[in-house]
Structures are given as structure tokens and as C-alpha cells.
Number of protein chains: 2
Amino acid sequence: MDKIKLNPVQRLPRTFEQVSKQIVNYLTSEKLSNRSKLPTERTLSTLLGVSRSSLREGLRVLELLGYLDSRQGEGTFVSEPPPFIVPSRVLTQKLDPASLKHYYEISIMCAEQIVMLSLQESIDNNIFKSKSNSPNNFWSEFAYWIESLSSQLQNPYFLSLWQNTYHLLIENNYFLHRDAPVEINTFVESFAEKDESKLKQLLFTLSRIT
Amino acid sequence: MDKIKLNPVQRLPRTFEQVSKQIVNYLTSEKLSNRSKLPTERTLSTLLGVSRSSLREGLRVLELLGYLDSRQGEGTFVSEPPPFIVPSRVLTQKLDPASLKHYYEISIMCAEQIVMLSLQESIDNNIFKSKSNSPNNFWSEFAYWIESLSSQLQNPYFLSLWQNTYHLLIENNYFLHRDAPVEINTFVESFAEKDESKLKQLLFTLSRIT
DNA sequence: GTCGATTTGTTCGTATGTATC
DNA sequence: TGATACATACGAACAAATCGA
């Protein structure tokens, strides 16, 4: 008996996502800069050769995935692809605590990323001042000074990181019965004097907020 | 001259949006498990008073953000979505050499943090042995040891980052040329000593490579 | 301010391909 | 082999939003 070498059969693509790939790499090769205009879906339609309902398919995964944005009576556009997404953020689902509490440790990883590298790149970060006057709320003041140290930094994929779980925490109410321990100003005066040791150490207190 | 506030307009969601939403509301509350079988396409454009054409759009939504797996033929059957999704993967695309920098940080920042919560966990890594005996591949042994490690991690959402990142600079052959100058072995005695600085200092090597 | 052209949003009917029994 | 159930794909038509003459 012969030797038979099996392969994994090889499917076609559906159409919606040939037409997907087509389209990014259309966007891509033609150096199609942000806001630009697409031609319509009809012409789309005729210059790939389907129908204009598989055109579409392939175009709602383009918005959905935020390379489009297609507006009725406009035309479509295009846009920035974020470097992360989140599915139930996309969504707009509710989550439960298990799930909440992994991105909270995620969150978190982050933002000792983009304070550490902000050290390292000896970030100026002088300028800072608390938002609110109401000294509770340590979270919120917290976010606006990890997006302050991070807008100066050179990989904004921290940033994306860090707002998506951020956000989604906020939208989920993770935060409305965790107050944290320690204030603001902790962080920021640490910052100051460049004293790594102690913020790892007010860093490693969040992570321990159940 | 009076005061105007100015809110947003509520445009009303598409039809594709409100069915996307619905179905997994649906999902989460039936507590449909993995893997069980939604009603047909027609069935479910029915119950929901919409055309197959936009119940379709809505389901590519879906089907592209992990909740659902359609089968020609079979059906459309419930899946488990990923805690993050990175577009340019989905659309196999390939990215700039700046991107592929970023996201090389994240998966570092990921694997070091893989690392030492491995350590607070004491996790027990004597069972790991290298995978091949061509000594030369450094990046594939050590994704091997850092997937090792997470898997038995009580977040998994720090291996579905490290996953995502690591397999999208192998997909644009990141590593290509790009030989790390350490061994595995270093860091696996390292962790069973449980040399933290140690273990910090490999990790910054790895970081500092260009 | 209205009208008409343009473009996306939505629907329906029909035909085809594919898996299961 | 045939029948059934299902997703896939197409095209024509109409609705709604936008923009400019």
C-alpha cells in the first residue's frame, strides 16, 4: 500500500471575507488616508463581482473591526483600526464579576507599564493637576493621570490597552463599591521624586483590591 | 442670548446592531452553553421581525467576535469569544515594522507579568521540558515555557494577550531574524530557583531588543 | 425652503451549495 | 440514491438620510 499524504482540505473563503481582505488591502496599497471616501457599494459591488448584500457583509466586519464608517446618505469612509477590541465592549454587554475582575488585573498591568516607562523615559510630568475638587472619586483621578503620562508615551498600544479595560470597567460599575486605600497625590508626588520602589509598591496595593 | 445645551443626537441603532445585541442577550440569558444550535436564519428573522439580509449582517458581527460559528449546510451554533481581538489578525494583514514593535512590548509585558504571578502562585514548573533540540529557536521554546506557565494561571486572559501577540509577530516573521542572546534554560532555572531579579533582568534583555 | 440626485439602509423572492440521514 | 434542512449568494426594489443647486 501506498504512502497517502493527506492535506487539509482547503475551503473558499466566503465571499464577505474575500471581500474584506480585498478591501484592506485596496486601502492599504492605495495609501487611502484617514476620513477619505470609498467608492459606493455598488460600484464596489460590480468592480469585485458580487452582489451588493455580500459587499456589504464584507463591509460591516471593516466597521465593525474600525477600518470603515459608513454613513447612510454620505458614503463610506475610512477610519483608524484600533490595535485592540474588546467583543463585549462592542457590544455594550454587561459582564460577570469573574470576567470583570480578569480585565481589572489586566487594567492594572497596564498601568504600571505606562508608569514605569514613563520613568524611564523621564517624562515630564509637572504639568499635572488633580481634575475634580472631590477627593473621593481616586479612580477617576487616577485614569486622567495614567492617560496624561501615557499620551507622552512612544507605544500608544498601552494606552489602548489600558483605556478598553478601563472603560469597560467603568461601564460595568466595577469601581462603584472599591475605593482605594491611597489617594492620588501618593502617586503623583512619588512620580516627582522618581521613587520607583515606593510606586511598585502603591501599584501592587491596587492589584490586591478585591 | 440664552444658554443652548447641546446634547448628541440619538440616531437610532441599525438594524443589524439592535439584532446583534439581541441575540446575544438572548445567549446569556437562556445560558445557552457551548457549542448548542440556534434557530434557523429564517426562524430567527421571523421572531425578530427583520429580513434575512440584515439578521445575516448581524450574525457576521457576531460570528466575527468569537460568540457564534456558522456551518454551511448544519447551522449556526454558539461559541465562546475571546477577551481581546486584534483586527489585523482577524484580516490575516500584514502590519508596519513600527506596529510590530508595539505590540512586540505588549507581548513582552504580558509574558513578564505570565512570569512572576507564576511565582506568586508558586507555580510547580519542574514538568517543563524543552520542546526541540534545535537549540537555535529561542522564541518558539520560550513561548512554549510562557504558555506552560499560564495555563495554569488563574487569569487567562494574560495568555490570550500573550497569544494574540505572539502569534501575530510570528505571523509577520518578527523573529525572523531576530535571535535573542540568552537560552530557555536560563530562564527555566532561573524560575526554579525562584530568582526574581534574575528573572526581571532576562525579561529586560528581552525588551531591550530591537 | 424645496427639489432632485446620490448613497446607504432594508426588504423580499429566488436559486445554489453543502451537510445529514 | 434521494430527501430534507440549512447556510450562502444574487438582484431588484423601495425607504431614509444627506447634500447641493
Given for the second form:
Amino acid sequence: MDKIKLNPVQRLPRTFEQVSKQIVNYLTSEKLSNRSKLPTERTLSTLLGVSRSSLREGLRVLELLGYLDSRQGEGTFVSEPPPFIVPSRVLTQKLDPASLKHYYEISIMCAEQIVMLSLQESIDNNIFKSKSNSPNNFWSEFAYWIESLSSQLQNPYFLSLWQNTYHLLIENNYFLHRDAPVEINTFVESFAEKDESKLKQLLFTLSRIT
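Structure of the form predicted alone, please, following the form predicted in complex with another copy of the chain?
There are no partners or other molecules in what follows, just the one chain.
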């Protein structure tokens, strides 16, 4: 017996999804750049042919996604959406220890990629200036060093991914009781010496912190 081939049923887009897409298409067609101010809700609802309530839903979604920036008493402005979005950050939701551990592993993986690419591209390590000599401040110093390197890379998405995961961990107090067994100067000096194996070993040490 021949098998009946079933075509997947396509889900109809919800109203707020349709309106969100219409708004994004409007921003593109009007070539509204970052920080450009949007028309009033009344004007925009007329232009797009949607109700004010549907428009507000679409605007709210795009604000959460970083496409728009709403300022009380000033209006709504075009913003630069991040290439990576962590839903729990958008919703300020606290995460369980297992999820935080996974995000920490991703942050170290991203940090290693940034460090290795920076070595290959001969990124200037001298841009980094230590903020503090306190050993208890390792994580903020490490983050500052990684961001100093990644800001010079050709691909800005590495910086965005690193910042998303790192700030998620900070917001959930992940580093509060986790002391690093190394110092930031060890990383900086190893990078200056282009000691790839030493850097990988240092990053592996960080990855084993529980």
C-alpha cells in the first residue's frame, strides 16, 4: 500500500507577529536608521492599516527584541537589535543552577574563541588597562579584557554573544561565591607572549570551576 504523504500544516501567524513584521518592513522601506523617531501611534496605525491595540502589541514585541526604544514623554525610537537574545534576560527571569552552569560553559567557550581569533589577527593587547589590583575582582577584570579584545575583531557578534551570556550570569549572581584560581595578569601576559597552549590551559582551568 502506498504511503500517504502528509504535508505539514502551516501555523497561521498571530496578529502581533503580523503587525511586528509590518512595522519592521516599514522601518526598512522608510530607511529609518538607529535613533530615528517613529511617527505617533495614530499615524502609524493609519499607515499600516491596523488597530491601535494591535499596533501597541507589535511595538511592545519589537521593544523587547531590541528593535525599538520607547522613552516616556519622548516617543518611540529605532534601536539596534542584538544578534543574540536570551529570553530569560528579556523577562528578567531567575534561572536554576543547572541552566546557569550551561550558560557559564558557553561563556568560556566564547571567550576562548575570542582569545584565539585575537591571537590570529594580532589584536593589540595593550588596549586593556586593569581596573583594579584586587584579586576578588577577577571576573569583572576578565570580562573587561575579553571585551577589549573582541571589540577589535572583524565579527562584532562574538562580543554580543559574550556580553549576553556574561551579563546573564552577573544578573543571577553566578560569580558571587566563585573565586578564580588564576589572576588576570596571567592571561594578559600569556597573550602578550602569544602562548596559545598556556592560554588554553588557563581557560580550561576556568571551565572546571563549579
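Residue numbers count along the first chain shown, from 1. Heads up, when I say rigid core I mean the largest set of C-alphas that superpose within 1.5 Å between the two forms. Quick caveat, the model's predicted, so the values are computed rather than measured.
- Once both forms are fitted on their rigid core, the CA atom of Pro97 lies less than 2 Å apart between the two forms.
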